[in-house]
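Let's start with one chain on its own, the form predicted on its own, as structure tokens.
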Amino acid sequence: MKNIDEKKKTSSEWFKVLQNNICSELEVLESNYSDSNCKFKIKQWKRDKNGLDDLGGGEMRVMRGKIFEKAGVNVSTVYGALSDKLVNKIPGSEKGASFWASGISLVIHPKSPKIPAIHMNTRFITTKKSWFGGGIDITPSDKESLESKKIAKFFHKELKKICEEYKKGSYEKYKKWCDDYFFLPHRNESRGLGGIFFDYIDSGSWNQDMKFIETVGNTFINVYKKIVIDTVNLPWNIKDKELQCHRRSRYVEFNLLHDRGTKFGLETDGNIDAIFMSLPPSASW
């Protein structure tokens, strides 16, 4: 058994190694279907609070390409202390505030209609307790064609394995918990087509808790490759783009008005640029 400090290298290399993947994968990507040259342009960043900059930081990288309009996979570790207005809502937290997070965050804007949206992260959180989190779902500009209903079905199928490996029966469960989560109650409709959702994960087997974490991020590279190379040469029109900013435009406001990810990293002093990277080039209401 590991003890915390090996939990935090082990778990806080992993998020860079994956990030330096995907952003590698992403950029072939580019490179084969465009005649773009493309890169990632990466800018780190130290957390500063009250004077403090030793309290960790991060790299993000942004792409802004002609197949990937906007792809950003950034990467954080930072501690410090909770906000008064985190504690007692973090598990651990009751018995004080240090905290400690590492987590690698990613979401994908194709200018293809025809290529959905997705959006994954992983993480390990420490407080006076340790878990897992994180999640990855699949937002298409029409969720009702059936085009993005057969990518969205070999989508879950895709999750469905990793989860039942894992653990029998998180499937449904961690499908339900995204289903609820990405969903906009001010609209009364959910913002894409789903995918899993999880948190505070900590199964006894730190272990394989560690393996299912690599294996969502293994499992992105491979589906979301497969999904851009089956759609990026399908034609689209006007409608479709006009279809693709109304989505959008439902992406901003959950992570404006719902996303936990962007409170929590507003509320520990996050990188403005780096919380916001989600949001799409281009939107319209």
Given for the second form:
There are 2 protein chains.
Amino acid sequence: MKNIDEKKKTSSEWFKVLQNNICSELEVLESNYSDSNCKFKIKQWKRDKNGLDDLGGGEMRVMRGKIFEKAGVNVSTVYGALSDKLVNKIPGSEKGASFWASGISLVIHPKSPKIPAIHMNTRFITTKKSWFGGGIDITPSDKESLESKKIAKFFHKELKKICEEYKKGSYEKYKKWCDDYFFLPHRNESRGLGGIFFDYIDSGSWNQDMKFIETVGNTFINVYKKIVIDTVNLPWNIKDKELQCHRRSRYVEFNLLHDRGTKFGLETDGNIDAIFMSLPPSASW
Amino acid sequence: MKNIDEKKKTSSEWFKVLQNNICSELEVLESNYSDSNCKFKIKQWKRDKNGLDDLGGGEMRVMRGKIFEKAGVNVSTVYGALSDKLVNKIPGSEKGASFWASGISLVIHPKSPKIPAIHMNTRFITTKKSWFGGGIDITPSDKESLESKKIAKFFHKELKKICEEYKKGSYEKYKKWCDDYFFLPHRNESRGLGGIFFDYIDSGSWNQDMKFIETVGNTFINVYKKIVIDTVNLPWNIKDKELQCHRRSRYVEFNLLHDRGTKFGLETDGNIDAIFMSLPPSASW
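Form predicted on its own done, so how does the form predicted in complex with another copy of the chain look?
Below, the chain from earlier opens the complete complex, with every other chain and molecule after it.
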């Protein structure tokens, strides 16, 4: 059984490895399917702006390409005292409590309205307790089209596989959690076509939980690569682009009005560019 | 001295008259300075979706034109029981309290990055107390340019005139209130170049307060008309447009993360299209 420091080390190092792998794969797709040689721009940041305290930080990577109009893949490992706003709102916290959180978060907004946008996030958090959380979900521009439904079917099938392998019955639970979470009550509509969402994962076997987190990351790469390859050459027109800009406006609404990650970032004084990396390159209302 | 029903009638009727006047003036500008004959589209809505209760409603008017890429001018008069979320948050409310609120709200996003975006809102609210609130502020795309600073100077001069005529010292107070309110703490930047903002106005002379509210509305028309005429023919390029889309992204962030009007609308079950009418036709992150 690993002690807590080993768990922190293993998880945070994995998030960095995954960031590298994902960025490499996206750069290859970008150069294979366009004449661009766009690469991710890397920017490191520290949470303590004055440089006096060690409060952690992160590495933000953003590519603005021809296939991936805006792709952001961030890792961060932050720690310190929980702000008053968060005390008692997350498990194992109390006044004066400290926290440690490490994770990877990515959002990809492809240029073609035929390629769905995708989001993936996995994290390990410790307070007096410790747990994993994360999720992955897709947002096609046209949620109703047969094409999109076919993609969603494949996407969910792959997710079901890894969830059921991790724990029987977890797919249904995580799928529902995703549907409930990525929902815009003021619009009475879902953000996209779902996926999985999970939090407070602590099964008793840290190694198994960590393995599931790794599998989610690797599955993201394989599944999204296939989706991109299958859709990147589909023709699209101005109407498709308008629908994409409309869909992106809902993405903005969700992230600014509802997303817990955005709130957590703002309330723990995270890097503003990293927090808002998820926002689309364009949106229309 | 008017009784409360007369005050409600006078104020809510004024907001309708002002809506008419503003829309007419904007349509004239639209047709004078472009080859479009775009008009406002009018949509009425009721707050009670089932039509069983009378909870008020409003009239939304939106024009998507060639000069005014998106102009929304809404009036609403809503009433009923305050939701739990709002009880004790606004003056004169308590559990089970009812409210009545009438107002006009407009946001104009011009196509040319050289014409500033503008927002204006005035309202009369009653609970156990009653008061006026409102404000007007401009957001040029390029906050630093000499052109914008010149416009802001003229804008503030006119606002100072009407504030000081209403009440000595009020301009400084309302200007500071505006600067404090239209500020994005997470960006450490102001939304635009300010204006005036005021709330809980109840001087003891309802007629004088009402007259000030009318003057704010009429001043909006005169001042914005002059600003549009002075800037509509200025040339602009793609860089200016990009800056406009950037500025608009901050507008979205402010309205979704901070704006009290948006929160009030969502929490009083207002019309979602009317609440989000303020969001720009396009934005970039």
